[in-house]
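Just the one chain here, the form predicted alone, laid out as structure tokens.
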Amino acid sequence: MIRILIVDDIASTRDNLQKLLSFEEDIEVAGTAGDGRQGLEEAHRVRPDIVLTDVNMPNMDGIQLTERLAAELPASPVIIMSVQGERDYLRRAMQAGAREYLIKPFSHDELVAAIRRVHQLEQKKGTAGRTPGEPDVARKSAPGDVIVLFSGKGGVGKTLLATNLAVALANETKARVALADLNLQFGDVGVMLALDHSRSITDVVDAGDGLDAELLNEILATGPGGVRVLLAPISPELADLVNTEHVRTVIGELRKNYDYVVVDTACHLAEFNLEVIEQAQRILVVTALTIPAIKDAKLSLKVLESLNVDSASILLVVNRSDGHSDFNRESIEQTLRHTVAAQVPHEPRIVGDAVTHGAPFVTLHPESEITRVVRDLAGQIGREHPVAVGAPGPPGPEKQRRRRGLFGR
């Protein structure tokens, strides 16, 4: 039984929530309170499994209550409720320690799903220190390969390539493949694959030190071809909650359990992007046949060189390639001083169909030329099996100095 404490300064709201939850056999309301101060006292008295609280209340608001509960009753996680106009509270709420943020008006199903999700996460955290049963994801003896897709410019089709490459890798190599969306503010991997966004990388933040293979397996969505997907936060405000240590931890855990970890990144050189680049065995620099895109690809290659990334690990991919452009393969290679590993043809009808249906073109249009190129790229990566650099960990002094130099300009 999941015991709930409801904290809201409007009596009718408390009554309505009680009525909604009364239909659930596994949920009971253990108590109610009319403001944050009463809520804190009641929480100490009834020790609920979950505290469901509003934001704007007299005496002590929901954010302050959440902070106090996180410090005094960490075993009673908080779900915060707020109206649509208070969406700016979301980041503050999560930073205070809230596990979920429900925007009013929400449905009965949304409320119950959030309660069960938070309760399940707390149970998993509680068993993290004990010897768990065999998780659904079997651990591997050697860490998997990290494949990062990076571009200095948005709009070149990087996310589309990341999703299709991940599915193609799973189909071509029959290996375990994970796909991580590290475009934390505006990631579109979930949209491209039409995935349920109920779990995301913010659940990794909530898990803290309790993240293990079993919990991660529950956070990951399942995409086409059995690809497991770590989605970006559902709202841009939540991106600030994810730091470099979280990224290091989750990529390390993914490498333990999957043969390939495909990572879609944002176009800026944030600290967590540098972290995942330093863990990568393959870096795909994606560009297109435009002067700005080629210019940014050249800058990206220079940055990777400054990070002492082995040029042999970098694959240059030219997207939307056609015979009508002023650029050809030779001119691009001469300009960028790097061999083009793949030229992905410009097929707007096929790509548009895939995006509209939320499905990869490698499965919707298996006989197309664009699919053949992506499959060949996946096959190339699969055949090479580059040697893993070892389990991830904090960067050594050399990498720390290198990072400071990059951002110290």
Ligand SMILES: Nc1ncnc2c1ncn2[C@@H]1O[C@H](COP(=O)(O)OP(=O)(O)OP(=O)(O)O)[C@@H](O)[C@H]1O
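Whichever C-alpha set is largest while still superposing within 1.5 Å between the two forms counts as the rigid core. A quick note: this is a predicted structure, and the numbers were derived from the prediction, not measured. Numbering follows the first chain given and starts at 1. First, how it differs from the form predicted in complex with this ligand.
- After superposition on the rigid core, displacement of the C-alpha of T371 between these two forms stays below 2 Å.
- Relative to the superposed rigid core, H197 undergoes a CA displacement smaller than 2 Å between these two forms.
- Relative to the superposed core, S107 shifts its CA atom by 2 Å or more between these two forms.
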Second form
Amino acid sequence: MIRILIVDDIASTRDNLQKLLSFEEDIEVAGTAGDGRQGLEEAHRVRPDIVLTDVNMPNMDGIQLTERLAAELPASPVIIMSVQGERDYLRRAMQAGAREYLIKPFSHDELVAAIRRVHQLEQKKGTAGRTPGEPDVARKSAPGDVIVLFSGKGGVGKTLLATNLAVALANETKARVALADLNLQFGDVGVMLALDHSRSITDVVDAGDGLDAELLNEILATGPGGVRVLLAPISPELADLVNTEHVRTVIGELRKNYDYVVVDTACHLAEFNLEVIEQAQRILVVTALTIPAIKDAKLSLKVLESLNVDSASILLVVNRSDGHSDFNRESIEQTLRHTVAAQVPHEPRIVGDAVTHGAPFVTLHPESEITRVVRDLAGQIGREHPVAVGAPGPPGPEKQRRRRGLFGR
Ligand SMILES: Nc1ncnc2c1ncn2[C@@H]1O[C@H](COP(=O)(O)OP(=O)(O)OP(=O)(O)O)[C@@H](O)[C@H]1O
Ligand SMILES: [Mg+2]
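The structure above corresponds to the form predicted alone; please give the structure of the form predicted in complex with this ligand next.
Now the full complex is given, and it begins with the chain already shown.
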């Protein structure tokens, strides 16, 4: 039985929801409340499996309620209900830890599907793991996996995939996930997730040797699903302040505190990109279905090979595949001599909606095909990785030598 707490300040809405849910044999309304404060008290009393809450309410609004529940009762996930036009609230609610949202008016089927989805996910995760309100300074025993997205050609979808993959990883597993924007001049992670850009990697530079888990925790923004985000500098000229040593230090520190460190990059083989590649357990080479993009993917794979990167750690991701291209999966695999790990569909409507609203499509459109593919990719990464490319810690002499060789330094 899935036990629900309904929180809404309009009595007729509470009654309607209660009636709608009474038709379901596996769902029970365990309590109702007329504002956020009552909702919190009631949640502590009845310990519901799911809290269904409105946004605008007196005393304590739905966003504050979500924050409090995430911190105090992580086993009671929140579904937010709001009206069209409250997108900004929705985004804040998701960042506060809400698992799902429903736009009013919604149908009986949409309501029940959202409840079952959140419940299923919660059961899969268990509640023993990460709680969104918990500070991220607890030390882990093994260093986390670095997953770097790379492409030879720009604009192929690295940032879109990095942001959605990070959120999918956080949602699908109990893992702590960090996302680092190393597209230092023109990083887009902040806009794609509509994050507050008051702190960034420039604060890491300013910290010098004083960087530790606590300071890093303050520097990281919080994105959907509790993903912690290291943003790129606010302005391109500040990128020059960041050097390879900073990148090495910050990735190392992130690995100590997070199970997965997803890294978005700019499409050039700068020294710091190579630094991350050397630390990476997974390298996602992203390509589009155009001749220049495939050519650049081939060159990228060649460079990775010359860097001695194990090909088992490389996942080839083909983005915007829509069946109208001259390339099919077989021809790409033949040309690039690598299996395709994921074919991400071209979904302009869903992607456009997500980018416009600064929210990941994996939460905005959980039922879409593009979400299914990204979740599947997260599943492939979430499994034990077969071969580590870079062992934790500094790269071995062999790799150092190769990198210097490649760039003649
Ligand atoms: N699967 C897709 N379906 C529809 N549109 C897509 C898809 N993937 C990417 N796009 C569009 O392409 C744009 C570029 O994507 P994105 O910014 O993620 O690329 P990038 O590789 O990070 O670019 P850069 O190299 O400039 O950082 C996105 O704003 C999005 O609108
Ligand atoms: Mg990008």
